[in-house]
Structure formats: structure tokens, C-alpha cells
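Consider the single chain below, provided in C-alpha cells and representing the form predicted alone.
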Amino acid sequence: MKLTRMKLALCCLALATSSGLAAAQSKPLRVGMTLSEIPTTSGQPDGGFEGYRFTGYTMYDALVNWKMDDPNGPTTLVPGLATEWKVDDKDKTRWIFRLRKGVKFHDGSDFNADAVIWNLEKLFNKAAPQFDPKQTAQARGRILSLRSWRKVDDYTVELTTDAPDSTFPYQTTYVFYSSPAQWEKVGRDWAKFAFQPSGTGPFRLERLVPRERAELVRNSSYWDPKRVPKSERMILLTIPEATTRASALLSGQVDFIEAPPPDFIPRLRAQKFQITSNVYPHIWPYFMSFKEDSPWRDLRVRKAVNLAIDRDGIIKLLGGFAAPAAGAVDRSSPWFGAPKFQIKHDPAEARKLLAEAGYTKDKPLTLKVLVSPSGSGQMLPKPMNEYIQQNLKDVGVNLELITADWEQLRNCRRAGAGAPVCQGAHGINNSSATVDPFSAFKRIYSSGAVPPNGFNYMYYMDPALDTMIEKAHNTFDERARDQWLARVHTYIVDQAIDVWVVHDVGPRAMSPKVKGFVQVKHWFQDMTPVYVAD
């Protein structure tokens, strides 16, 4: 009898322990985002890379995904909905992707080659019934090289680029795949699909309240067992104001926030909240117009503005959570090169260059820049821009800040300098990714990337730079390609094309009860291992 009772007690203890773990992981993970709107949920998210983080790679997959489990090494490409990909040795514009078998969309329908073709038509064929211009606007500038596509068999597709492009696999990571069957089920209506979306990702959308919240639940049948979410539910909340986010974390309204304000961090740490950071492939810049009426066409002006900015002061303002920029990529990058123009704080030289360009106290330079109060990778834009405004005033430049919502600013970037949505600005303050060769250079600096084809908002067109970029993309040996990219970066820094300020380190704050978060050196982060313990 005693033995039986002991066994029963041990059994009850085991059940209690296992149920306790389940209960811990069933607590919702509540995330405070910097965005003022829930990113679109129909497949191609808006909201920049914060959108990709929270309604992109959570609910969807790309043909090629990112490895996001090592905080120390660089993130690399891994198989996603494609198990392998290869360029044709005889025709380097032809890529073959072998698709993963057995993958189901959230609605239970099959993922296959027909679904890939349907989704590419959704984005790039205006005559297709499923064509969605809103999703196209998010994807077009991220996969510039794609020219055509065709089904080879049920689990093989051929994608063709307009020219040889060794960076093409990177570009495919930004295209997600929605369920054709679900689109039919909701009446061929993308607006309705957004409330009942169906992807292949580790989370499913259960509830959407625009401008307020999205409630995602675990996809228990996700095709990669290692990435089945630990949390049963993740709730995304729009909290664009930094102090409001931090207050929500302190009061227990949320468990996890992006971009905590620096002045809250000592208090958060004192109360045992977790603070994480890691250097990003990121730049916080001003992209300036090169159109005919722009003062930015003068190299002396471009150099002067770069030299006027006190980057160490901005980093201090951010509580140390940033790194100074000496170009688009940081000095540790194999693409940094050896630029002669040294980006540093030198107000005396800035004044000298401005005088040479014809700007004086009686004839000051005025620059209008479109800025946002928050947004993906924007860090703390209001105090940062006000600090820069004072830096420029000290050398005789009037910086006028035109404030717009994050999506309005992104619409300006997609439309290009001089478009009505840009409100007469000479430039925009839009954080930008340097995560891969294509994102860092071609989609921003190539003549072929001017809107609507890419993100060359500036209308910067330089045949010498175009040649170097194309040389890099036509080089399939990684080391040799890096050497060409270093030449590209050296050139754009010596030409002072942009105002490069700081690199983000992606600070996040979370409750002591949050477990499993591994912050990698990337804009994208894997939320599947993250949960709230009891």
C-alpha cells in the first residue's frame, strides 16, 4: 500500500511538473512594437523590417530563410520552402529551386510549385486576378533581378534573372507565400484575406484589430519541428511612443518591447528586467535628393554635413546603444574597403567646405528632411534629429524637420525625391538594412533602382558606380565579390553620397519571466523559442 501511494505521489508530481511547464509556455507573450499600425498580414508586410519580424517570418516562409539562432556569428541563408537552389553553370541567369514536400498552408492546402507561381503572379503580373499592388509595393524593390518564372514540375521551379546575379538567393528571402486556396475561400478579396490569412509559418493569425493588436497562435503542425513556437500565443501591440512602451513593460501590460528609451534602462535593470542588444547590419542615415534643384549635388556640401555631426554625442544620447558610422557598413565588414574621406566630427572643416560652396551667415544653407516619430530601425528619431539639427546650426546650416508617419515616410522613399508625398523635402531619414550585398548597395545606389524599380529615392545615377555594382553581382566567387563590394563602398563614401550617422544595436527590454530569446546580428529575430515562464 505504501509503495502504491508513493508511486501515485510521484506520478502526481510528474503530472504537476509537466502541466506547470505547459502552463508557463501557454502564457501569452505580449510584444510592444514601435509601429503605430499592425503590419499587413496578407503576405508581404509593410512597416519595414519590424513588419517582417512580426507578421512576416512569424506567419510566412520564403523559399530561402535566415539562420537565426547564433548570437555571435553572422546570419546565413538556410533552406526554407526550398530545400536547395542552384544556378545553371551554362546560363547564370537561370536558377533552379527544389521545393520542400509535405508543407501545408494554415488552411490545410498544399504548398507546391503552383503556389509559388501563383504568388509571383500576385506580385509581378498586373493581369493576374490575384495581383495585389499593396503587396507589390513592399516586394518590388527587394527582388530587382527577377525577370521570369516557370513551373518545371510539382516541386521544382525555375526563376530567371535579367542578368547574372550572384546575390539572387538573398533577394528571395523577402518574398513570402500566401495560400491560393484561402484567397479563393474569402472571395478573392485581399482585404478579407488580411483578417483570415493563411501562410506556412510557425504562427497563425487568430485575431486582428487594426492600429491596435494582432493575436498569433502556435502552428503545432509547422513543417520544421525545431521551430514550433514555445508560446501558445503571441500578442503584438502598437506602442509607437518609447516612454509609453517602457511604462507598459514596467506595469506588466507587456512582456517584451523594442527600442526602450535610454533613460528608462537603469530603472529597468534595477528591477531585474532583461536588456539585450547586438550590432545590426544597419545604418541610420539621411538619404538626400540628387535632383537638379538640390544643394546636395555639391560634394563639398555633402562632406560638410557629414563632418558637422557629433556621432559620439548621439551615442551618449542613446545611452551607449549605437555604434558610430563611417559609411553604410561598419568597419568590420569585408565590404568596408579603404575610403579616403574619413567621416568624423570636424565642425571647422565643415564650415570651411560650406564657405567654399558659397554658403555664409548671410546666405545659409537650408536642408529639409522628412522624419518620422518612430518606426522599424528608427531608434529614437525625435531626439536624434533634434541633436543633429543643433549640430548643423553650429556650422551655419538650417535643418528643417518635416514630421510624417512612418508609412508616409516609406511611401516617400518608394515614390522618390520630388514626389508630392515627400512634402518638398530635400531628403529622408529612413533606417536601412545592409544585411546582404543586394540590400546594402544595388537596391539603393544603382541607376536601375530609381523608383518604382527600387529604393534609390535619391535619383543618384553614376555610370562608374553602376559598373562596379554590376561587376560584384556578376561575380559568383564570394571572396572576389567581396573585393568588388569593398570598391563600391569605398566609392560611395569618398563621394559622401549620404549622411551616415550611426549603426543600431537593436536594444530590447523584457520581463525577467521571458525565456528563450536569442538576439542575433540581424534585423530579423526568431520569436519561436520565446515564452513567458510562470
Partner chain sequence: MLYYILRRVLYTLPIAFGVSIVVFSLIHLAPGDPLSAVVGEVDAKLLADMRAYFGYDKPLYLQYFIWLANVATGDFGSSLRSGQPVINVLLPAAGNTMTLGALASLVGFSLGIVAGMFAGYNHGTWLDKVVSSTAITGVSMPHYWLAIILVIVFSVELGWLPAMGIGNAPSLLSFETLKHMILPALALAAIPCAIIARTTRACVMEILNMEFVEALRARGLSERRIVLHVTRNALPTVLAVIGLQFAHLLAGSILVEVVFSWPGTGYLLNLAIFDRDMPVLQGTLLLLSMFFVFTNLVVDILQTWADPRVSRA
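Right, the form predicted alone is done, so what does the form predicted together with the partner chain look like?
Shown below: the chain alone.
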């Protein structure tokens, strides 16, 4: 009898706990995004990495996912829809991906090799009925090595690259898999699919109101039990205006916002709102021209400009929400290496180097940089650029800021230094993501990436660096590859190729009731453990 009572009490306790938890989790999590439009929901999100964060990794999976639960370490690759992947020992362009069995799309259809092939055709085969140029536009620039694809069996696919590329698994993290069955069901129409999408992710879309909101609900049968969302419903709201976003949080209209304005942070803190931040693979730089007429070809000038900038002052200007850059990647990255050139604020040394390079008060150095008033990842460009202008003036460098629209700046980056769209600038202030080895190094610093083939805006062409980059891409042992990437980074810092200023730390603010958010060192964040408690 005693045992029975005990069991009953335990049952009651369990019931009470679980119902309490259920009640806590049943409150919707309302998120204020900085985007003014809901990122596309049909598979490949637009809206940059914010789109990947909110309608990509929430509703979909890639073959290879990112590990998003460790706030301290660098974010690494983990199995997603593929349980393992391996390059062929004999043919290093051939990759075999073993697919996870038992995964279902939100509509109940099976995920298998046919679905992988169908999705790759959706992106890269213009003749395929499911070809969607808008999704292609989002994905194509991120998986450039992919040449062909083939089904081996129901749960194995073979992907080949156009050259050996050890970084290929990173590229696969940008391709999401939509349900072929659902596309058929909605009449083979991607515009309709966007309103009734079906992926394999931990959330599924229940309601979409363009430009206003997307309501995502928990996918209880998600294949990874550890990532079944704690919150039953997550509502994504578009609030591009920073003050409105913070006001909406303060007035209880939302629970979680991205990029609170620095002026509001003391007040949010005072009212017990949680503020989180963490450095992530982002760099706020000046990419400078190495063309014939550019003063940037002189190493002393490059080092002097890097040494003239007071990064701590800029961080203070940003309310403490930035990390000083000592290179293209953060010091905590396995690719940082051991550069000899220490990037710090040393105006005396900067003046000395400029004098050695022949620039004096009578013959000052003038640099023209194209800047934008706003833009993705640009932080607060106007005050930051004006601060740098003042820093450079202190060492005798005239920095002329040419303000251009964000899209014009991006076009200049694509077209390369010296292009008419660049308005005679020596450089551009265009923030950059350094998430994976390809986007961090090869697409920016290799000779093969000069326009129109890549983002080597600078026309920096250095056979020594090319060799190191190729070595990294041809090294299939992960640790050894990271060592090569560290050498690449060491080299570019020692050559002071760019001006590296700060890394963003992605501040976020949330109500004291929001629990479970772990901000990792990445552009993408896991929203599955986040919920609003009572």
C-alpha cells in the first residue's frame, strides 16, 4: 500500500512537472528580426545568413549541419541528413554521402537519395521541371565546387567536385532539401510551396504573412530528439527599425530581438532584460586595391594603416559590442595561426613606417575608400568610418570616404578595384563572413578569384599564397588542413593585405522569461532549445 501511495505521489509529481513544463513551453516565442521581409521559405532562404538562421536551419536540414550548442569552441560540422561522408581515396573529387534513414519531410514523405538528387536538380539543372532560379541564386555561389551528382542506392549519393576540395563538406551546409512530394501536391508551383513548405527541420511553417510574420510550430517527430523544439510555436516578426525593435521588446510585444540599438542596452539591462553576445566569423575590414597605381602595394603603408587604428576606441563607440580584429579571423579560430605582425594601436610606429615609405606632412598619403551608410554586417558604418578617418589623420593619412548605396558597394566588390562603379576608390569597406575556409580565404585571396570569377576585389595575386590555399584545399586530413589554413592566415596578416578592424559579436536582447538560448560563435544559432517560461 505504501509503495502504491508512493507511486501515486510520484506520478502526480511527474504529471505536475510535465504539465508545468508543457505550459511553459506552450507560450509562443516571438522573435523580432532585423529583416524587413520574411526570408523565403521554399528551401534556400534569402536575406543573407539571417535568412539561413530563421527560415533555413529551423525548417530544413542540410546533408551536413553545424554544431550549435557550444558557446566556447569554434563551430564545427556535424552529421545532418547525411550520417557520414567520405572522399574516395583514389579519386579525390568523388564524395560519398550516406543518408540518414527514417527521416521524413513535414508532409510525411520519405527523405532519401531521390530527394537529394531532385533538390540538386532543382538548383542546378535548368531543364528540370522543378528548377527554381530564385533558389539557385541563393545557393549557387556557396557550393561552387559541385560538378555532378548521382544516386548510388536509396540511401547513398555520390557528389563530385570539379577539383579536389577538402572543404567541400562545408559547402554542403548551404543546401537545404525541400519535399518533392509537397511540390507536386501544391501544383508544381514554388510560389505556392512558399506558403505550404515541407522540409525535414525541427520546425514546420504553419502560417506565412509576407513582410509581417511567419509562424513556425514544433515538428514533434524531428529525427534528432535532442533538437525537438522546446517552444511549441515560434513567431518571426519583421522589425527592421532598431528603435522599434527595442521598444517592442520593452513593451512586451516580442520576447527576443536581434541587434538591439546600443543606446537602449543600458536601459534593457536595468530592466533585467538579458543581453547576449559572442564573437562570430565576421570581419569589418577595408579591402584595398593592389592594382598598379595603388599606394597599397607598399607593405609599410599597409602595416602603418593597420597600426593607426584605435580598435578599442571603436569598440567603446559601439557600446562594447565588437571584438578587436587581429586578422581576418578571430584569435579563437583554429585558422588564426601565429602571425608575427601584431595588429594593435601604435600611432608612433605607423608614423615611422609612413615616413619610411616617403609620406610626410608635406606629401601626405591620401586613400579613398568606398563606404555605405548601411548594409548587411556593416554594423554602424558612418561613425566607425569617421572614427578611422580621425585615427588616420593623426598619423598624417587623408582618408576620403566616398559614400555609396550598399548595392553599389557590393557591385563594386564584384566588379573589382578600378571598375567604373568603384568611383576611383582605393578600397572598399565591405564586411565579410569567414564561416568556412572557402569564404574566408579562397574566394577573397586566391588569384583565381579575381573578378568576374570571385571576390578578390583587390586583384591580390601572389603565387606563394595560391600554393598555400591549394595545399589546404588538397589536404583531406582535417587537422592538417586546419594547419594549412592557419599558415594561409598567418601569411595574409604578415603581409597586412587588408585593414582588419573589428569582428561583430551579434548582440541580442531577450525578456527575462526567455530560457535556453546559447549563443554560439556563428552566424547561425539554434532556436530549438529556446522557450518562454512563465
